[in-house]
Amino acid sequence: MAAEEEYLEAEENLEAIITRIEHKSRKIETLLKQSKPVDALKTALEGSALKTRDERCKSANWIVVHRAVMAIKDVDGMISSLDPEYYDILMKYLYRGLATGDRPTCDQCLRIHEKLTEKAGLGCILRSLSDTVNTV
């Protein structure tokens, strides 16, 4: 029951979520212009719209995360500086990226997936795939 209440609360604030994502997008663009792709990725992953079922919010957030993921050049450096709290959510977005079928996106997602799995272990994959409540 509590989980449904969280979703209902989120559903009532769709415009607020979209506004927050737009603000996050502007912040990420600024970080990317400053050549700070890891900070951009961390910003993109923070406060991801997991608690909503609205596809518009999820798609808007995916676009923001995708922009940051595609800007990563040094995957090893990114993984080593990423806090463990981001591992599972990043893995979810990597699978969303793989589902697009877009070759450059899939290539980048696979590069990051390999390094993230080495760092976070197989549990990260299992948690990401088995969590059907908090989807991206």
Contents of the next structure:
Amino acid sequence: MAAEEEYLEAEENLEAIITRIEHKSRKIETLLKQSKPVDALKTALEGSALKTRDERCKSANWIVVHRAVMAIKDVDGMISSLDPEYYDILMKYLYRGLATGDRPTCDQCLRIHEKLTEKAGLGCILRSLSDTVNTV
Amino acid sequence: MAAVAVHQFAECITCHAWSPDQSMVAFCPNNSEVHIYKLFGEKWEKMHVLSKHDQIVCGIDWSLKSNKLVTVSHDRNSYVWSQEGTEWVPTLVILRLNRAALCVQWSPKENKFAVGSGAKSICICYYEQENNWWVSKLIRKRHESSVTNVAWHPDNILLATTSTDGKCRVFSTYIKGVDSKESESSSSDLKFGEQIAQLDLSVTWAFGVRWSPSGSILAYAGHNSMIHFIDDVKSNPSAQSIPLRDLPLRDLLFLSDRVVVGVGFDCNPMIFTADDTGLWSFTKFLDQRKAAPSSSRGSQLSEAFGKLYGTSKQVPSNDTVEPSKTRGGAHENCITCIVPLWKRGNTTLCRFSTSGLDGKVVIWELDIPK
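Any chance you could show the form predicted in complex with the partner chain after that form predicted alone?
Below: every chain and molecule of the assembly, starting with the one above.
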């Protein structure tokens, strides 16, 4: 019963989520033009609707995050300025990136994965693997 | 401030318990037996081998006042052992389970014990004087999966359980004739098997539930490397979830209302403390760590990551290959069990022992600030 209710709630909000992602996408393009890749990534990660089960929303958000991730040049700087609350979400997106099999994406995700693991520890990886409720 | 004694008893230890005077230790060396060793000066001598079970003994508890051992096994049975002279005499307790028993604990008054099982149920066993045997009452409802740990509240009636369905539940185990009606507890809670609370903080398997000594705080560990602290479960629960940096915990122990020790896959006990406002945080690892966290975390791990990162052209491959074996700590493999060692007259606990898959029992001692 509870699962059904959650699903219905998510459906109603789907349009709201998609709109929010589009809004984020425009903001990220602006930030990237201003050479602020770290802020772009933060914008991409925050407000991610992790509880929704809708694949379109997840894909849309992934595209936005992917754009921001590929634009990162200074990985160390990015990790040190990222809020710890975003470590788990970033790790989940990194695994999604690694799953694509696309060479440039995987290279970039692997680079960031190494630094993020050093900073956040194995617990971060564990949480991204075991969390079946908040998925990307 | 750390490991006081390290004893290698077997290749692998499932669980252990200490005698009331702490001179003897009972453990299961990952088979169907229970070995009891006694310390004579500096040497440990095997005193007894209790072999009534058919499969792995996964839970042992030694009652401190009545000196009785209770063992539960994957063979769905439980025995209560009493020492008569030099022999240990078993009494079979028919649990009425159709799956393995997974954990056991004596209640604070030692008139009952609770068994968690893979049959998604808990058995509360008490002694019936008239028939001279142990009766088992089952709580069958509510759990959706195996019960991994049980913990008694100091009031001898409330029982907290953790399960592989990720939830922590608190039940009332009031039994007429065994428990006396306390004036503080409301009559609605007193029905046997009544669920008082269900905590849904972990999305993964939950382990290691414990009550604080005063019974006001409940703590349990989630398999997603998190530890949860819940204040005031009965009336107004407020929870804190702390994500851990490293691998998950398997068992917990409250040293006081403000200090918790967690043990698990890191092979190193972790201390958590609460400040004056009740906010919990990770304080430190008890054992010394081999290397700084940023560099290699242990040979096998760095080798694996090295191979992973080494395939990318931009990242230089990791050439340092350290010899695998010791991480430099007391335990070499996952710690699965932590048992308190009370010192006579002390109100705060500062000694405890841990046992793990490496077959070692390690005794730790801490100075706890008041």
